[in-house]
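In structure tokens, the next block holds one chain alone, the form predicted alone.
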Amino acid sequence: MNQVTPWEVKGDIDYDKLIKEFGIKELKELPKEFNDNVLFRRKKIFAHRDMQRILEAIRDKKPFAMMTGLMPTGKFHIGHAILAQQMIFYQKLGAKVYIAVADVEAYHARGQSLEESKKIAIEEYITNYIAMGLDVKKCELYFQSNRSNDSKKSNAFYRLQNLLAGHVTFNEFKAVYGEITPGKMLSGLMQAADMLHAQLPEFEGTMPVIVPVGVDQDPHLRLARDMTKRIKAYKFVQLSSTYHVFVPGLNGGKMSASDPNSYIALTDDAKTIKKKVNKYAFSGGKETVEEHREKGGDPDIDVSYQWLTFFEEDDDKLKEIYDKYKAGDLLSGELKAILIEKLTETIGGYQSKRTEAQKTAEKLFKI
């Protein structure tokens, strides 16, 4: 059975029928420096509602808001670093970058505490955003908690989540979340309070947003946009959002924090990213060397392939590995002796700034 909810993603994913399903807009013709950008060159951002907001801001050098979000309960992986690598991108496009870090979702949804939520947040994701390159300083990084210090501030953000509440219809909750909980329509409004708050006169200001997510995460997205519709108490700019597709784990499902065998953390070293990938990356191979050779293999369904086109920028070098390893020049084992060069390259990269980085975040929020 196919499924895709913002909790759960089952069987195989066609994205065709989604973009149907969801009403979203296929992402066709973009400037160059989108298609420089390797995530978009590729088709792994593939759809959008209001796009055209965010490139004309873009293009008019015009403010425009990036908003996203972490949930704050497991290891940092390369799944988490696709999201990443658009806030930079976007940020080096100008626009200033809303992190809300929910760990009041976390402690509805999951039941962990809000310290634990902290620390996690910290440790794990906001030391590797910085890592990976995005500037603290260009952005307004903070937990639902604890919007801000600031009191005006803080007063509007909650201000907002509070009116947001009579916008909405307990079924609209009931079609999204299924089973409802205060809990669950709590964090549903706040997660519209994060999305829309940058456009308040506290913050930014009005102005365009751009939200990417993962397809799965889109019901949320369909319900803040009808509140924005209904509220007449603000003049918001309807929400732009992307969608990306899923970085497969690496047994060919989905990638999933609670199973470490599924993904390669930020912090795995390099002896464990060699043996996770050998170990674990499901292969398009066939069962024996002369096999493979003769019929040769499937790149697109073996895992270590579908990863390089996320990691390897160069698109000569990824062709040639495509079509020598469906003509069976190269076997299963070289492929994936390929992929951990580049994660090993690619992670340790990030990791030899960790230590500067986990410093700059502990910082931040004064630990």
Given for the second form:
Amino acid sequence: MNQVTPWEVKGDIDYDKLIKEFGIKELKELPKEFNDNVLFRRKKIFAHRDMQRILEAIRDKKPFAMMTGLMPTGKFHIGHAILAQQMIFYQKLGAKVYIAVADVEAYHARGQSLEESKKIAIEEYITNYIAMGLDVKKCELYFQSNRSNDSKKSNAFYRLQNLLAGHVTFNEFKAVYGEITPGKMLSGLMQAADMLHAQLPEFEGTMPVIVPVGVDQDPHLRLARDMTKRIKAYKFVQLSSTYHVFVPGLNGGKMSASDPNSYIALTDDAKTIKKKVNKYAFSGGKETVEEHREKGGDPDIDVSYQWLTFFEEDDDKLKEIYDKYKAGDLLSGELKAILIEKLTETIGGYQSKRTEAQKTAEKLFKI
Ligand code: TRP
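So the form predicted alone is up there; where is the form predicted in complex with tryptophan (TRP)?
Complete assembly follows, chain above in first position.
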């Protein structure tokens, strides 16, 4: 069975079906600054709600905010890097950047202590965001359990969350989330407050907010949008959101934090990258070299090729790899070598900045 909810993603994911089921829209015609980014150009970010409002703000040079969040569990891997790239993209476009560490959600959904969440968030997530280029001094990065030391801000945030609870029904929670507990209900309300609070007078004031997320998060957005329409105590601009695909796991299945052979972590060294790709990357190649040369490989199911569509930015180079592999001129081992080189270069670049980045992250949260 396949299932896509904020708490669990199971089975094969049919993105076209999700577009219909969730009522999200395909992302079409974007301005140049978006298409310059691989994730938009290659439709890794494939759907949206109300994106127009953000494009207008950018066109008219009006202020807008980007808000997203992370659940700090396990290792930070290349699947997580997709969201980090978007944070950095919007920061460079001039958005006010808000990032929530979902430690309260991890407590309810994963049974993880706040202390553990803090450690993982700083060592894995925030350190890598900084190494990848996020300027944390120019963004509002906070933990759900501790919004701000400024009581005016903090009160405003938790007040909003409390009032939102009056504008959603138990049945709506059940319909949207499937399985539901008081803790998960609270996580949904907290995420709605995360997404909306930038618009409070104590923060930025009313403005469009773009929420880039994995498509599994759309249920949270649907609920938050309904609450936004109903709540009279506040005047919010309706939320905008975009949805990105999941990077496939090395073995062709799901990339999962509980299976280290399904991902490459940003802390994996060159030797580990090489070993994992050579040993575990699902191949679309043929059984023997002769057969491969004769019939060619299948790049569309080959994970090394699929990963290159996220990391090789040169369209011509990528097309050449695709054509050569399909024609049988490029062997599986050679394709893997191209991926290994690309990953080692990209991740190695981040790693050279990690020590400094971790210091910055620790200072930010006074560790
Ligand atoms: N639920 C998100 C996740 O599991 C994390 C999150 C918390 C979030 N608050 C958010 C995402 C606000 C987007 C916007 O990864």
